[in-house]
Amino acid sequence: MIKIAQLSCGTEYSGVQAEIEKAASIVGAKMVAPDVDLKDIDAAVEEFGFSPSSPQLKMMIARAVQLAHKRYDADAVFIASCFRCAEGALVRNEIRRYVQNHTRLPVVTYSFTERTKSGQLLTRMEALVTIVTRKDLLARERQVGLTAGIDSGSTTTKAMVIRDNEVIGKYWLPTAEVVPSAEEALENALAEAGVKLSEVEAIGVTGYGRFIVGKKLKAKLVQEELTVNSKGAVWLADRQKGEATIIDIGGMDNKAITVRDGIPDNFTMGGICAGASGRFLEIVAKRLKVDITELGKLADAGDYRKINMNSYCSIFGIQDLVTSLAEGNSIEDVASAACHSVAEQIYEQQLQEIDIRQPVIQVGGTSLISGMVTAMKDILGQDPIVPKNSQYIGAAGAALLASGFLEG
């Protein structure tokens, strides 16, 4: 059984400990707490270089030191603190950095509330288990045979067909009914590739609808989107060796993932609100009466500095949008402000939970919105890489990883 070391503060008092353990058990993992003697805590805090006021935070530090010095064996690390605690947020991030500097264990950090449920943690736990159990598969650089991948996303469904490491067919459409959307995407991707479904040697599926689609299509691989998307991103960007950071702004949430040689080692996902997602940009485009494909060009022609827009909450963001238009601001400036608001929230919420590594690869459907890429460039101070077919990362990753089931 996969052992996930839990470094946390307040999970017992907030009532979420049972939810954490439930999420881990669903994916075949067990939450464990590194053993710490009382005499070890002061020494650990001194080594760490920061002494928090909370005894539980000191315990978190001591457990992290046990892992760093290999006094306790674990396969992955889950670091969590209450989102209301500023000191907890500081310690959580520094512990994450400390563990990464001293071990090669995959790490995920999480800010919980008393309403956190196992379903919200499931993708994160599944990703940790996948990284541990399928590390060799994730590290493969080439796809072999004829495979197909389907990304059953919240907003769009994508399919891609790959033969011997070359894309030969792809298709996407808005997600309606999950299974029919997946079947239509796959049918059209196969038509472009000029092959029949019976010729496909393996199918991989990811995304929100992966379980029902995977069962329907008898997929060889049914896997969460964090590891699949990272695989597709580094393959499409030709950055499977060395380090990279992946920023994936999706339809309902966003992800920031760091990788070494194609293998994720730290990731964070989601936000406080859908204001930092493609959904917010869709709402903005609709309010401006333009197609979402036109929003990027509008944003590039505008000046975000003329407008104060906060997409920390999608409702407040739309209120700012309406107010800005009522004040006579141009739709170009509003579009630019919307893109920068999303970029700013991603920086404040997601990118503070990882150490950004070069290069930065920007993917997902929103990477096709040029104004969104410009906004990320302004925030990061550098041009992100936007690979060809960047919106197909999930489908590409699923097809790539499915090829690993052809041997034998």
Partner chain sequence: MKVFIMPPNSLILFDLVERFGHEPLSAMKAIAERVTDLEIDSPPINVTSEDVKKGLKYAGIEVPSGIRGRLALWGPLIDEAEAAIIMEDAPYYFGCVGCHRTNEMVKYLLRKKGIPILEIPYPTNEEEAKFMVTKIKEFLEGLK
Second form
Amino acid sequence: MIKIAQLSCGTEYSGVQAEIEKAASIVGAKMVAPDVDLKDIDAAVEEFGFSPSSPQLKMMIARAVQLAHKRYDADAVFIASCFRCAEGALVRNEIRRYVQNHTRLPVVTYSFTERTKSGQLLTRMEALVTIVTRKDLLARERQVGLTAGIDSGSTTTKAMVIRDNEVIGKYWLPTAEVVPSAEEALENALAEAGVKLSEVEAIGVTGYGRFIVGKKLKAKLVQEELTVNSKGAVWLADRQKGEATIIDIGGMDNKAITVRDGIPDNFTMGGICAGASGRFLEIVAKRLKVDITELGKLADAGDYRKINMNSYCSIFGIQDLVTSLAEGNSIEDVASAACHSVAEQIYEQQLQEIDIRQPVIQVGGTSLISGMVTAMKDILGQDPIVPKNSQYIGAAGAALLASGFLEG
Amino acid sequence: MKVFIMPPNSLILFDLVERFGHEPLSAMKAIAERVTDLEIDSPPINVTSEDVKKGLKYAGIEVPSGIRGRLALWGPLIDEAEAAIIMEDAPYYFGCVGCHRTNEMVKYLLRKKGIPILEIPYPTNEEEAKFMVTKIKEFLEGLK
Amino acid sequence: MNEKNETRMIVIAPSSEITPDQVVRFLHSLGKNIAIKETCYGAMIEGKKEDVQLAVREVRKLDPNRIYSKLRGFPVGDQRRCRALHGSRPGFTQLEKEWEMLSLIEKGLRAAEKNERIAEKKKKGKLSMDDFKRIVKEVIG
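Please supply the corresponding structure for the form predicted in complex with its partner chain (the preceding block corresponds to the form predicted on its own).
So here's everything in the complex, that chain up top.
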């Protein structure tokens, strides 16, 4: 049983403790709380150096110190506090840094509301468990044999066929019905590769639809997208060794992951608001009556500073854009503002929960929109690496990891 | 009389209120009612998202869920209170409520009620402890 | 448990000669239909409200100013509050701290019995800005 240490404030009084425990148990883990007594708390707060007013936050610090000093044994760490609590947010982030500086445990942070349900936590918990239980598999850096990977995403389905560490076929299409979409993507990728399904030695599946697709295709690997996409990103970018940050902005959600030798040690996911995803850019393209593939170039020719965008909400954001157009602004400027809006949200929401490590690898469907890459560059003050086939990270990672089942 | 104690889970305040003939309103009372209700299943303390919504009576939606959930528990006891004892400057370990902002809000709600309130400093030595206990006795005996 | 039941903690002050074992034996001797569990600080009891409250009144008589009691939210042995499963809670550290303080409270109760009048200690105010400026000048010349 994988032990996930819970360092949190407010979960019981928000009615979400049972949801957290449920999510953990679904993925074969259990939540544990490092035991502390009075004298531990005083000493821990002094050592840590931040003395919050709330007793439960002091308790969180004391529990983190127990982990750092190896007085308590856990496999992973879940750090959570109430959404909108300033004191909680400060402590949550500093504890996350402290735990990362003092341990090699994988960490995930989360700010919850009373509406948080186990489903929202599931992928995060599953990733923590994967990192602990599949360490050897995740260490794989070369694909062997003939394998296929499928990323059954919320917006698009991607498939990739790899032979002896070389991409030989790939295909993507918008996700309609989950299984037929996956089958179609795989069929076309196989056709491009010029191989038959029967020749494929192993299939790996990730993404929202991974369970149903994995079952149908008798996949050897069915794994959440946090670890799979990380592996895919470092493999495609040829940055398998050392540290990196992966910014993965997909059609419906976004992820920011820090990795060490390709294995995530800290990650956050956003997925409540469409305003910080590819979906917003799709709506913008539709409103501007341009194809989504043209949006990036338009954005690169525009100046986001000319547009007054006051909202991150995709509905109100579009309203701002419509107003800007009515005021005579060019569609280039509007496209640029839309890309900046998404990048700013990623920066303000996800990148505050992790510490960026060099290099930054930008992936996911939106990385094909050059304006999005420009916007991230402006915000980060550096050029992100966008690997070839950057939208295929999930499929590539799944094919790479699935090949791990062929040996031994 | 029903006397709300702050910190709401204090052994000392609970004991003294009862010892001097009144009914303490405590965190334990609120929790006991909740955790023994077999109809609710949101362990460990059976606060549900519905409860957190009820906390809106005491604090707005921009207030973190943990505060609203706590207020949903203590709020009805504050409504019921006929008097209160607030121990000020207690060490942080006091109050399993755990959230400083909630503690401040609870004290404010009590003060706003206009009921008799004894605000007493946390003792640091024998003399202050004597002052505290005699003051509490005097306050409780004066409640009619 | 329901409205009619109650769980209580019986806490013995560190200055008392009474041991948790004595408290437990005494509680058994009352012959009431209550569950009794010995703990490091005293005992936990659970049963019908009237039985529990009578037991509290009686057990206090063993050492009135050094035996204390409070209600407990969770029933005895409730897994939801088990320290082994979930680690200690802030409420536990509070009990630890309050237990240490009971010897002082005992002295307070004795003073209250004798109707002693204790003067309130004046709160320390902050140094006025003028005084502070003057002192700074004096110190640094």
